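Below sits a lone chain in structure tokens, taken as the form predicted alone.
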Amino acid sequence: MFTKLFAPFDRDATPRYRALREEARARFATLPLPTVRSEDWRFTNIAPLAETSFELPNALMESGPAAPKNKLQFHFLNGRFAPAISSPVPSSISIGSLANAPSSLPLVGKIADVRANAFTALNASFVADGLYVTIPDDVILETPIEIIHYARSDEKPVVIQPRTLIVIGKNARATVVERYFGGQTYFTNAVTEITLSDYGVLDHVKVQEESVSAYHIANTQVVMAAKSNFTTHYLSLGGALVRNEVRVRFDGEHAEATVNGLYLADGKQHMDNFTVIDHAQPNCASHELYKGILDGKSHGVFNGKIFVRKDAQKTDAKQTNKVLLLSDDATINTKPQLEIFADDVKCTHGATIGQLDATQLFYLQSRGIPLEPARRLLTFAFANDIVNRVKIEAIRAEMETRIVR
């Protein structure tokens, strides 16, 4: 359904990523789409976005204010940048569309694998446009960097193909929060390809709430050289259908990540949680939780890997998945899972299911605290975990709000 659209989209795309394109679009023409027959699937049916006739966007009118000047804020409207109502990059850092990167930055397509992952291979197959972020070796950027995505369809549910490069240089440190939202119905097909170099230190945050009725399929995808430092916050309120994936390989020594994600479904909303820790080289660590609070008829997946290889000895990994659900037809399926090939390794994994604790509650209601807000009370607590450990405090502030609502 999404090759009809190759042509239409070449009409008007710059012909600098053609050979990506190109190879892109081979290999997806071998991969079927995923399936609940596909193990890494089994609980996550795309039929409905699968029989969905999507169309290419159409462009969206640059309106608004431009950017504080304070802050680093990069739009993009149905996919396009939009420097109009964009920040000006300061001098220390190099940001820009894709479209017109230099050509000294040949990592676009070399970190995000288009030969197993069908929906990467399709991203690939569209890119033009996008964003890259590269900070210099040596510099501290203190001012985090905000990429906006805005989505909307008018008639038809369009398609859009995010693309974000963030390259951090040794010794270097920057914070990038990635935000997508929209109106009606359309398909968000993000990729976001990361690579830190000796001592680099990256803190992002990515804030999905799209709406109601949009699909959201997204790969993150890193790489760490040795002694670098990354840490993500994943935020996920919004989407009919959600699947994210964050992939983060180890190819230098004492390197350290921490992977968090706290997800929040109503409704029929559904929510999808891939991760893969691939602890290719000795001595780094890797700590991850993902909480989930599921009402309604929601559903939730959580399918987390660690990997150490047979040469990852010194290895310290670390697993958590924890759901709560507030009604009786919400549902969660988790599959923490561990395959270990060294035996000089500290790792552990587990998932903890439960309903609030009646026996808070009692305690709470006998301090003169009614039902419900004490409901509320201990659904915050449960949340908070995850949302203290982002260090934007304008984004705890705006995810606290929601929380509570």
Contents of the next structure:
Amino acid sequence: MFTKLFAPFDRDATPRYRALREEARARFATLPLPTVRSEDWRFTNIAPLAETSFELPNALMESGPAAPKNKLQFHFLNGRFAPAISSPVPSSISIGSLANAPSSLPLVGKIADVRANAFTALNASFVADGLYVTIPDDVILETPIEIIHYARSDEKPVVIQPRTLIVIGKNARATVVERYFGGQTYFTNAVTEITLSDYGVLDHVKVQEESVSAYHIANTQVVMAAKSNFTTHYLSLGGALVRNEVRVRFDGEHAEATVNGLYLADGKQHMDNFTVIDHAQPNCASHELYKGILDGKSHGVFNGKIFVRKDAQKTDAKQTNKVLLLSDDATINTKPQLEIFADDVKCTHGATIGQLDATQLFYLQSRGIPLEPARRLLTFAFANDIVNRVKIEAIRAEMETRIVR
Amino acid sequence: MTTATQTIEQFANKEYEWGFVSDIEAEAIPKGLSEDVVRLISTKKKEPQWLLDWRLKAYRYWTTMEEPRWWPNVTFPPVDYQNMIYYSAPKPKKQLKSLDEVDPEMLKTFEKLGISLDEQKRLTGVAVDAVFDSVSVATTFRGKLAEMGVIFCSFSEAVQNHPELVKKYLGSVVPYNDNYFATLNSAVFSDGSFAYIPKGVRCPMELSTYFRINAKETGQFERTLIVCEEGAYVSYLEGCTAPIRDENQLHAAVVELVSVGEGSQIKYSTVQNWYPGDKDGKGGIYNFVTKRGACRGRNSKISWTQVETGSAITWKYPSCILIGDDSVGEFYSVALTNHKQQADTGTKMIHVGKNTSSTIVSKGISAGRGQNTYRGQVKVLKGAENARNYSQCDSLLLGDKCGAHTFPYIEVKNTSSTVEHEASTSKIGEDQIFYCKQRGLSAEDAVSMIVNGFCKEVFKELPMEFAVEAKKLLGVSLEGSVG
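Here we have the form predicted alone; I need the corresponding form predicted in complex with its partner chain.
The complete assembly is shown below, putting the previous chain first.
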């Protein structure tokens, strides 16, 4: 159904990525959309998405206040870069639309493999716009770069294909926040490619607060060179059907990755968190902590994979998923899996599913706090454990108020 | 290479000690599988019409199924189901009352395995229903059990003598269309064991069957059915060894346990040491087994304990369906893969009733080029209020060419349940070996001791005789890499 959009899309898209688009389209034609019969998708049924007919989005007016001076904000409206309301780019770094990316940036489509995944191939079939962020060697950027995606369907549901490429140079350091929100029913199919050079540091945060009837499928792929450090926090609040994939591959030794996530689902929301940490090199460490709170008739999924390749000795991998079920109609499927082919490694994983601790509730009540506030307090504390790990003060504050509700 | 590594290498390269072929004339039917073969098996066993109909139903369904191939760390060449003999019975088939009537060649075989019937009878008081290939040839202690109302006999005898029980419970836990291998078993199963423990009886001895695959190219399709009535208790032991073979042999058994009444308990212990193939993975048994128990009664309990050291491929998920309120399911497992062995094993705990609880303790040991996978499911349905599960999966890696994998599937559908899963991976440290050597132990003993310590939690669940055997078995099968 997406194939009929190819020709209209090409009419006003840059010919620059035509080769990549053609390759991806050829690939997309051979990749069926995943079904629950596929092991990686067995708990997420995308039938509602597959049965919806999506259109290409209309261009939205670039309106709104200009970005504040002390911030680095880059806006996308229905998948198109909106420079008029975005911040000017400091000279030390390089940020802009992929359509105008320097030719020295050949990495587009090289990190997220179109061959493996139908949705990644679909995204690449529409690559034209998007954002590239290049932090040159030895540059340390204190201000967080905010990439803000807003989507809206006016009549028919639209599909947007955000694409981001983040390149962190040697000894460089940056913070990037991705934000997704919108109105009505639409489908966001995002791909984010990240590469870190030696000693590079990236602190990545994703705030997903799509409309409650939106579909959100995102694939973040990270390749890490030696001694680099990558941290991500996935904060999922919105969307009807959400699938967040994070794939981290260690390409050099002594690198460290932290992948944390928080998903809050209510109503009929379906949130699927899929992570792959590929210890392809020795001496790397990964830490993963996902927490979920499920209410209403929501359905949560956690599928974490850790691969420790042959010869990836001295790997230290840790993976934890904790889920709080607040309603008898909510369902959680969790599948934390380890595949280990090396012997000198330290790998643990754990999963707990349950409710609030009765003794903790009792303790609070014995101090005069009524049951309901005590519950809320403990639920808040459960979620805040993740929020507190986010290094950006503003996001912490924002998330705390969101959780309280 | 360190001394410890050398010792382990030597250990690793030990040949399978229990491989020998005993020459007993076997009565077999031609190779291949068809509806006629199913009918022939049924006729040979003088089965009633309803059982034949059930077999045929399974066979017809099987022809529509595809062999499962989706395990990520298990690979094997295609199995030619038409190149197998589906029935083989040792020739001297007349009923035997005492051991004197048993073929002396066969007795020798058991002696070599250290499980001679006399020995068992005299020393341990275990009633042994020895399944030699596919037909039970000797049953001991039956008289004593009969006094208490316990029925313990071969499956074929049960079909003849207690058809009402077999008809009621056969396929009630593992339906004929459950999975590829269980369906195949339903169509062609040759024999197996049947046990029925009536209300309020605590079975006075541990029931035991020794399986042994003997005739060449015979897939063995055992069927075991154990039914426990209200307040009854039984402990069942199953142990296996098999001689060296060139061709891969398929073993697709089905075990069904039914805890029918309130407070009934079944304890099922397995030591599996079938031929794992040689150092290059040639030969060896394919062990595709379906084992499942249903806790139907309130407060009933099913406990699985397994020590899996043999087979080229082990595919086995002893499961518990906890239907009765307050029922309990347990799974204790040690799985060892060596050379090119592959194991994909674990359990399923399905919580249906209120206040049900389950415990999973799985210890995987990988050595050589072995691939060891734990795959387990814990499912808590909406009505299973206050369900509780605790799972622990530990892996020990010996060597840098093996793999250890964990695939837990957890699904929870209510708020009052608590499910916990923990897993860790470790290896034997050079310092641990050094410490043991410093205390005067050889490196070999040290490795054996450490591995046995690693498995202690599971071994303590095994009945006495089995625990001893299991420890010995582990010592023999051991190998690894230290640092």
